[in-house]
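Only one chain is shown below, in structure tokens, and it's the form predicted alone.
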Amino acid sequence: MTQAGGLTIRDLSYRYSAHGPDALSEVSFSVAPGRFCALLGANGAGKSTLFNLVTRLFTTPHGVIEVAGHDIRRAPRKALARMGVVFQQPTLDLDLSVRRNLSYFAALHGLSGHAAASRIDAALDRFGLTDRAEQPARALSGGYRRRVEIARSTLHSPAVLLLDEPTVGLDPQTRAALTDDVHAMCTDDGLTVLWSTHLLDEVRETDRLVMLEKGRVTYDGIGLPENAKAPA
């Protein structure tokens, strides 16, 4: 059983067609509560497939996924309720203000009134969004839009946060700031993070690192291995 707040992937396999190749093949790793884990691989390595399985957009009978102690096949609602997600493709409503985007998400999770307002204000402050709260999302830069998405994903106090290539298209300074913010949530809040990337400079020497290549785990350890090369 996964430690409370952690994430476990065990013997996970997936094919897009019955006679096609494995998109994932017997993938196994776990992330302890409060740890930042980078999932590193090239496009097509299987990162997005894994995220789609963990978030239950896809299902497979092959393997086990446990989120904060809940088996996603046996107790999907409990597992998904303990999870926050930032997908690679932007999902903000660009015509709504930053605050309204957050309020709508809070309502979907059953938060309203003072509880919702308090959490939204705290998230705005944490991610440097207070001065932009009433601006429409389309007026924000790409980096600030990502900040809104990350803030939104944490409003319901998840135990595990998944981020699929969250810095694609952002400049190096903005990428570094976002990774700083997410690492701080691990340290300050005990949040468990799985951060998908194809960029070596987003992996810190103290990070847990899982490398995927052609659907298989090729490295599982702390920090980059010696002579690590950028995913092709």
Second form
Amino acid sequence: MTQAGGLTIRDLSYRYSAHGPDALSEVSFSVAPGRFCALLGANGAGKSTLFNLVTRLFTTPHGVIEVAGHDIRRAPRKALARMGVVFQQPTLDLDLSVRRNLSYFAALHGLSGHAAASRIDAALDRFGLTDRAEQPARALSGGYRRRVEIARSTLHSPAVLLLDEPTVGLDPQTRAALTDDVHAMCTDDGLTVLWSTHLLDEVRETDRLVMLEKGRVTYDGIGLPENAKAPA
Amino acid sequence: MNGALIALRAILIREALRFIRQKGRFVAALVRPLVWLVVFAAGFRAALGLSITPPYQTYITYEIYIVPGLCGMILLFNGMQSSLSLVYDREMGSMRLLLTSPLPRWWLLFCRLISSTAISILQVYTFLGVAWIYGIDMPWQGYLMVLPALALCGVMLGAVGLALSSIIKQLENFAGVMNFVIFPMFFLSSALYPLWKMAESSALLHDICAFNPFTHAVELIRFALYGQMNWIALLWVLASGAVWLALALWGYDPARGMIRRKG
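Given the form predicted alone above, what does the protein look like in the form predicted together with its partner chain?
Up next: the whole complex, starting with the chain shown before.
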């Protein structure tokens, strides 16, 4: 069983059609509580498929996914309650204010009234969004929209945070700031993070790294493998 | 408050805010049946003779006849439009947000259905208000009795849209399905002409109309507007609503991978 707060994926396989190729093939790895794990792979490597399975948008009979000790197949609601997700696609309602976007999400997790308001205020403060709380999401830059999505994903105090290519389309400075913020959440809050990317420069030396290629795990270790490091 | 009810309230507020923002949608939803009422009905008034059939107790004008069908039209178009927004939500990713909530999936989808039906009912009452100003009024109790009928029919037609949205992969495909679903459902029903009139021209068309759940939705609304209950129509609406809801839930079952996209 997964350590409380961690993420375990065991022998996970998935096909989009019965006779099609494997989108994921016997993928296994686990992320200990409070660790940052980068999931690295080119486009089409299977990262988003893996995210869809972990978030239960898809299910598969092949393999096991445990989120904070809850099997996603046996106890999906408990697993989802302990999980925060930032999807690759933008998921903000652009016409709603930042605060309304957050309160909508809080309600989907059963939070309302004072409890929701205080968590929203704390999240806005933490991500430097307090001044923008009443602005419509449409008025924000791409980087700020991502910040709102990350702030939103933490409102229900998840144990595991999944981010599917959250820095796509952002400038290098904003990307660096976002990765810093999320690393800080691991250190300060003990949050377990699975961060998918296809950009090598988002992986730190101390990060746990899982590399996916054509649906298979080709590397699982700390930091980049020697052959992937840029020559000095 | 219970978590499920908190989510319902949030989804209702979100749908209401979206509706308020999209004033054009409200106007379009109102103009469409009004054009039929004022223009189409005026033209057909002379061409179509209507005999006395329940729930009417006297000869009626064609404008009076098509009012319940036009109420149904608002529910039908809105049900489909709401599904269109589901496809849009899915493409934009916000449907993912909804479906990764720890609440039961059937409840989340049902909340969406209830919220879109509530907006439709508001539009129907606005239409009935304009029709009243135009001179088409119903017994006062009809305006009350039609409320549960509208709710049932709205959920049933919303479920049709929900089921369709689960099998449609892209927004562009949905436009085609709208044409293949809305227009046949609307024209092959008792919304614009009574079934006996249809039988005079084609027995087959009559049978298709009689099988169409939208016909029974219109008849349920028609009878309710005159303070009467059409039990057969009620049963049809309940049964077809249950079937479409089951199909929608099946369509959004994660084992089927409702948003299967390679990534």
